[in-house]
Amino acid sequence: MGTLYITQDDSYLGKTDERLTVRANKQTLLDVPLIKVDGVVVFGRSTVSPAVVIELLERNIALSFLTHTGRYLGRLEPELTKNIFVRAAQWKAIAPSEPALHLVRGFIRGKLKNYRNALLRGLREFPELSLQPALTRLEQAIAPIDTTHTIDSLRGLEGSGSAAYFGSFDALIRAEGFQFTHRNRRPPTDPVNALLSLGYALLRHDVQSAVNLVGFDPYLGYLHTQRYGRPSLALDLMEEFRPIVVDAVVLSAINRRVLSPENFETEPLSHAVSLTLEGLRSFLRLYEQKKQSKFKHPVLQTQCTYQEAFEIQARLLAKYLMGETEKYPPLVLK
């Protein structure tokens, strides 16, 4: 199972029997069995046939639309699952509440510990790097999480830890032609930020699909406040996955020279930086490979892929809210 990415402008996504076909310029670009598809992401302009829309909805397969630069536009969402009890527990825990506080602690602890582990891996690989100050600041943000009793204060710790991590992110980049000074977006104005923004948009598609599959209302979160049209719970659950999925893919693409500065282009008016079509396809291959790679889940003690881990974490979240477990364990990987 995997995600079907459509990157060719003016292509046509159709259905023939039990297969999806992508055509452009009177040529078939892709022909894949439906059984192998668990998500579809369309970049730029493409036409999706009514038969495909019906098939995706019936199979509970999400279809997301992004601009050709990777900016998220929206998605076709299958009907919510019939598990009203999960949503009832989710709404019952709305902040301020002890369950909401517990979950926010978990999301932030998972994110910051994975930030710390990413820097430790960088330090093991390149001992000459000056990462200790950032590690110290991350430890200082992680240490008080369990004794912090307001969500706003926890957000402050998350901000402090993220600043420490991204303040050292440039040191993890080991290829000429790339540098990172600070996080910028809407639009990203350098190649590294362009890759991070694209990766987070893809991660949002995957995590929101998992949240929906388990039966949650994706718009009610705990770390992210409620805002019209914002899938706050999906964004909450994304936090622990950002460094171990997206940031890892970005650093791998750059440091392994899969992408070079020539794979990026700059829009002259907005100065927005995005991947060329060839670069986009290379990045999508890396992202998909990462999702399908396996690791030992630290809680379940079984092998799983990152794609499966999105749903596993969503189900662990549901178990906590339903009172079936005492804690929500964020995914932390060393």
Contents of the next structure:
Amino acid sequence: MGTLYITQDDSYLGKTDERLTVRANKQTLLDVPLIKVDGVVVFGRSTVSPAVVIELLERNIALSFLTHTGRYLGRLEPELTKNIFVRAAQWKAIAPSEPALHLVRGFIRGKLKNYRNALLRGLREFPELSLQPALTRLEQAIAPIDTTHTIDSLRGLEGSGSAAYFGSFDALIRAEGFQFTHRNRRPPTDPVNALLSLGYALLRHDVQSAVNLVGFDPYLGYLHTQRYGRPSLALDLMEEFRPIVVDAVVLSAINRRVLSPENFETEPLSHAVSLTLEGLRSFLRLYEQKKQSKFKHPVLQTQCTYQEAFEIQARLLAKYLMGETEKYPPLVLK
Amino acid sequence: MDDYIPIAALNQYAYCPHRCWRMFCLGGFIDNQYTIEGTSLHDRVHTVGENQREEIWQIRAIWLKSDQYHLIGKADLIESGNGRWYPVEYKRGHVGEFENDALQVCAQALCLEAMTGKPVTLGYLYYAQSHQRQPVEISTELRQKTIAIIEKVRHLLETGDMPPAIYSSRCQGCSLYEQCLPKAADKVKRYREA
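Starting from the form predicted on its own shown above, please give the structure in the form predicted in complex with the partner chain.
Next comes the full complex, and the chain you just saw is listed first.
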């Protein structure tokens, strides 16, 4: 199982028997059994045949559309599951409520602890780095989470923890030609931010698919407020995965020199930075490899891939909201 | 047809109430190896047909219904001989793996009685793996057990209340394991976040 990324402009996605084919310039670029596909992401412009649309919907396979530069545009949505009970529980917990508060604490604690663990890992590898001040600030943001009783104050802790982490992110970059000063987006104006934004767009495709699969309404979240067209719950559940999936892939792409500054191009005037087609393909390979890599899930104590972990966390979230478990355990990895 | 109880739900309820809830209240049915084997077996069985084998009439894949018990379902095979009708339910696997299969035969017998007006005292379970027919006596005890389960399933379908997910040895072959995660509640309770 894996996600199919279509990066070739003007490709044609067709279906032959039980196989998905990608053709461009009168050549078949890819021919895979549908049973091996659990998601499709199209970059730029492609034609998707009606037969493929029907097949994807029937198989509950999500199809997302991104721009060339990786900005998220939208998706073909398979029918919501019939799980009205989980949606009812989700709406019942709408903020301000004790379960909403519990979940927001979980999402933020998960994210900040994973930030902390990323810095600790950096420190183990390069003891000369001066990461201690950032780690102290992160600890100061993590410690009061469980005794903070408003969602707004929790957002404040998240903000200060994130600022500490991103203030030190540059130190984790160990390759010539790449620097990071601060997070910028829409559009990102340097290579590191371009990679982070692209990675978060890919992660969103995956987490939203998991959230839908379990039967949630993706537009009602707890940490992210309601806003027209924003899949707040998917964004909530993404938080704990940002450092362990996307940031990790970005750092390894740079530090292992899979990508070099030549893999990026800058738009005139807007200074928007994005990957070249070749760079994009390298990055997608790394991202997919990461998703398929295995680890021991700290709660379930079984081996799983990151791809499976998206769904496991969504199911644990559903179990908490349905009253089957006492708490929501965010995925925290050492 | 609305609020008729699918006969298949009885078997599932007897196997695991939580699984029954997932299948019939959530529509969360996912195939695994066993259900796919079961389905291809049923593809053969569920082709409407009628033929006469010696003195026995056979009708395959017909709808069964009982207004009295609000039951509805599809029979694999109905046979008649010596003026008696009886249901034959096809299963993968071996004789005696799960006693809940008998409930399904009994529910079919209740429908058959309503449809033919004649008492049904015997049914059969046919096991594909061993090619064996196991007689199922439609005893008073089995009838009472079946009627009690019908009541429980009716209540479940009406309320939609979730029966708890309880881990047992049966969970191992269950196609809904990854959705249900029956050990999760216990594991979450014991988990200490790093």
